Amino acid sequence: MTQAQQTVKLPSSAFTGLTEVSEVAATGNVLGVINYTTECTDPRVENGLLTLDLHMAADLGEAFAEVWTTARPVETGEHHGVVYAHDGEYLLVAGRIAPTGRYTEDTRAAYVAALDLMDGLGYKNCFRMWNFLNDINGDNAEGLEIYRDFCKGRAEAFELFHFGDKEVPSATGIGSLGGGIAFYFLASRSAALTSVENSKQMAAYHYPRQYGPRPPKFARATYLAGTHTDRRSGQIYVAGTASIRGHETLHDGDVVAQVKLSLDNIEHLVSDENLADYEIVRGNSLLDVDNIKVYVRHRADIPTVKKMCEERFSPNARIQYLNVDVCRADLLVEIEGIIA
């Protein structure tokens, strides 16, 4: 991975209604529009904008868009089935894997296409990945859980591109309501990034084999800065975080305790105590986290989860709640966000 030699302006994102995307797009250069909506479609360029529809809402009343903007003019294109947009410094790439009885090979192929694109265009610093898996806790045609099937293909692709464990980006792997597997990644040419772990959790890439033939390959957070000497004012991309200590799920069946531990995990992750190991000094707390997505397995739990999140996040934080399955069958909630 390269280190930045000059300051580069960092990307930004905003939540908006599906009908308001054009208004947001008119205010800046758009890297991509991710629609959390009622169906999943292949990524495309629509009205000049990279657009990906994810099946993450039961109806249009729950739907929203996440719009990624940048400071520079954006170009779009397609490469072996993945669609991309870039501005010379930042790249957003999106893809979809059609429903199938076994995902390892197709995941590997889709990831290879995306990583090959990143490599060919010179965006070798991947700092955030999102993956959305329909029936994530179900079994594939061979009896292997779909999430574990996916993790195997992802790990194989990372190996082909020599991604070391400490170079993997923060990521979310979460359920969706249909459409196979969809994904999008963010990468940079020259911004400096640091993969961050949580000292109270085992690194996911070290999980024991009880969690599948290949462990999940992601970091708990990524610190992104305009220069490699900036250890104070960069962005922190918090990966999907759940009720896990060490490698074990805690509080099986207790949504209140799971939400509390998930929030405690994020609070520790972004604390100076944890970031000191990476020479990052931010003075952050949960009050600084924004652009938050909260994934809740059971719809009936959403009011409780929302109340607990609103008590600990800033009243100004932008939060979206999504009713989907989580990567382990015993997890009831997962939370992610960004500190800008």
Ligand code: 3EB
Contents of the next structure:
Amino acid sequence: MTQAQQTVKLPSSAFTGLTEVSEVAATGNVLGVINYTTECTDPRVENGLLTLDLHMAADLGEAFAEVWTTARPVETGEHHGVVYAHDGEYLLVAGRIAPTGRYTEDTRAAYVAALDLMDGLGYKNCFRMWNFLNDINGDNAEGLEIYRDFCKGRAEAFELFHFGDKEVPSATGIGSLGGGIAFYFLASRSAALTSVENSKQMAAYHYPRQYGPRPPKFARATYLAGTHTDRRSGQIYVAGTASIRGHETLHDGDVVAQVKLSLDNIEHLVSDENLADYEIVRGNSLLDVDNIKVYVRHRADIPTVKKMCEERFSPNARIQYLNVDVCRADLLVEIEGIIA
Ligand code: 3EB
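Having seen the form predicted on its own, please provide the structure of the form predicted together with the named molecule.
Once more the chain from above appears, this time first in line as the rest of the complex follows.
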């Protein structure tokens, strides 16, 4: 009897210097390059590579590139303003919304373009989304916080695509230094995915009305099965995680306590205790998390945050620290990562 077991080759990401991207590209196939750099531009295909520049660095000294690689040949294209690359199993799609006084409609339209593309090309399992919002805590032209304005458009797009709350991917929603709103999504064709919640946090899509007209729609993590039957392998994409219990921000003004709770939240999220609800048992801890990004509101807090992260993550983990605003005005830090 043959067992129906399909091993899925996952894309992998690496942080590199901006000038070394061509070296990484020379060693394999590249799904796309995300430059965390000093200005934001529209996504484009450059030298055959899907490229998105995000304004996430104050100067070139702190800029880096995140390069998504794959074992397969890659094709690129453009669809209603979003740019994409795909390899038959994975799709990367990137978009940008120019600065405007009201983001709801443009966010909805850009998300619809990306979701429509996933449907059309047959990459129906979206497992990770990143969103970068300039002036995230500022008001739009109508006095609504830009993050909340964005959340409205995102919720409307998901609704149009009949995206159930339980199917939403893990995400990051974070500040940026310029360029309106930029985003990139990853989707797969056949890998089974499970949206994971944290039993100590309220599901974001259930947040009460006090946080905005439409709740943020994302999962705390996405588990991407490595095979159809073995729930010990595969990847876990940890969403941006902050100092929130239930739905409330804890430790207002206390960066040390906020970092500790953010790390505790991730530790619990990936623990067997939390994952047992999803029949995923792998003995994971913070030591297994890699490709980490730590977003810090106040530059002066970075040394403290770095010290605390280095104490609890693996010494071999790749960690980038970024100085940007966070989606709630009282949050000082947000942390994301990947368990491969
Ligand atoms: C939170 O837990 C913190 O709006 O896509 C984290 C990750 C946060 C993703 C998003 C927001 C988002 O609510 C903020």
